[in-house]
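First, one chain by itself in structure tokens, the form predicted alone.
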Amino acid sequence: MPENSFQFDILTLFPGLFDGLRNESLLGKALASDVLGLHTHNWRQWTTDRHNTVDDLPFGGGPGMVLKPEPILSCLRELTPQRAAKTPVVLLSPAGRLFRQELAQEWAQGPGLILLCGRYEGFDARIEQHVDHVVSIGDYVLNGGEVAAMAIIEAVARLLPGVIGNAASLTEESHSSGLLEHPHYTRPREFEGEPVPEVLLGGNHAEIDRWRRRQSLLRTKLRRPELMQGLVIDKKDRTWLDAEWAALQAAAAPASDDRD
């Protein structure tokens, strides 16, 4: 493996679960030129007793079991010296910060990742002092952190050089821009009397570029409307937005009835 090359390690109970990732798409094949390399460590391997014992009862009690602090800890303290220095270290949880594409561009900056799968009803709390960041995906509750980890390698990879064929595409996805992505069309030119946009077909670059940058706006305002908060738009898509929102409004709205 190259020195040079972003390097993700995933603390699991279940290292099979990345088999795929590992075979599959684009990221196979960036695993199998060495532009990435991706390592899970099973820290039930770091147990001590007879049983290789992970978990035990909550204090306090409750239902579930808590992973224990002692095999994760040994086993982060074996592999960090490996790493390049200031590799972040992050534990997944549902109660963690969200993560977010402005999080994913800062780490794949750096020299790699090293990700905490958790399970059962999560880690003591006692490790998150030993961890650089505790991190959510979603306002839900998996199994365990495995999927988690999977967005997050990637979100991330897809950023480094080598992985996505066209690298100029990663400059007009949702949330590149703070804005969700312009919808997007292919042939045939009509289906199911739907027809593909006209701008779309003219060859005029500047009104197809103001076409999906009002429809990012658009789509943003319908879907995600707390990315709005704070952004910049100018006065002409301004007036267009306002009018398309109003628009939408109407005909959203129920019909009057008019009957006495």
Contents of the next structure:
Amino acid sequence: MPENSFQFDILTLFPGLFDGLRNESLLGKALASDVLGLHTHNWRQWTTDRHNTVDDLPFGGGPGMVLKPEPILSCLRELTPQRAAKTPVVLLSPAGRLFRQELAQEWAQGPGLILLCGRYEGFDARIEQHVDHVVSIGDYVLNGGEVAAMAIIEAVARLLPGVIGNAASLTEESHSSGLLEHPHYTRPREFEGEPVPEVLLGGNHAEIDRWRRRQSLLRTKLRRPELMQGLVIDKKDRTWLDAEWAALQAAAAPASDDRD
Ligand code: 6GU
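Next up, the form predicted in complex with ligand 6GU in place of the form predicted alone?
First the chain shown before, then all remaining chains and molecules of the complex.
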């Protein structure tokens, strides 16, 4: 394994689900160039009974099956000595903490990640004492952790040196600054009656920067108001945002004397 490479180890009962990711352009290139390693481990191979049982009925009753702890832990114990001691072990669960960009940035410092993907109703809870993080990718339920693991792999891998060519696109994108990114436009100058905002055609970069920063603020306030909490906003930007917000409110809700 090359010194400067980042290793993903995925514990899953469905390793085939990761084949698409392996062949995808950016990630596929990074894998081929040894910047990245992606290894899947099917813990069914660590079962010891002749039916290779990975799940069992829940104590206390209820629907569904629970993933037995023994084969997962055997698999994990065989893997961890082969990895750097500080490699985080992450269990994927809709009952986890929310995965966010800051965590992607922290994990991208290396040396790798070990991701445990569940299926069925979940893992036996006693697995949790053997992991460093329990993480969810959002407030909805997936059938298993694999798609969530792929989201995390992509979010982390694209921050690694040598995976994305353009470093500026990493600092300017949504969430890296705590705000949503401003809108983008390309040709044609007019599309189905909608023109590109005039300021972007003028070549005044100070004006363009200001327009983009303000559009970021407006978009974030509209779509993700909770991200505005604790944000320090320049006084002129604040005045602009408040006026723009008031205009939008007025357009959306006609004054009461306009109504019948
Ligand atoms: Cl990490 N797993 C599952 N099964 N569902 C999820 C999730 C994870 N994150 C959001 N929904």
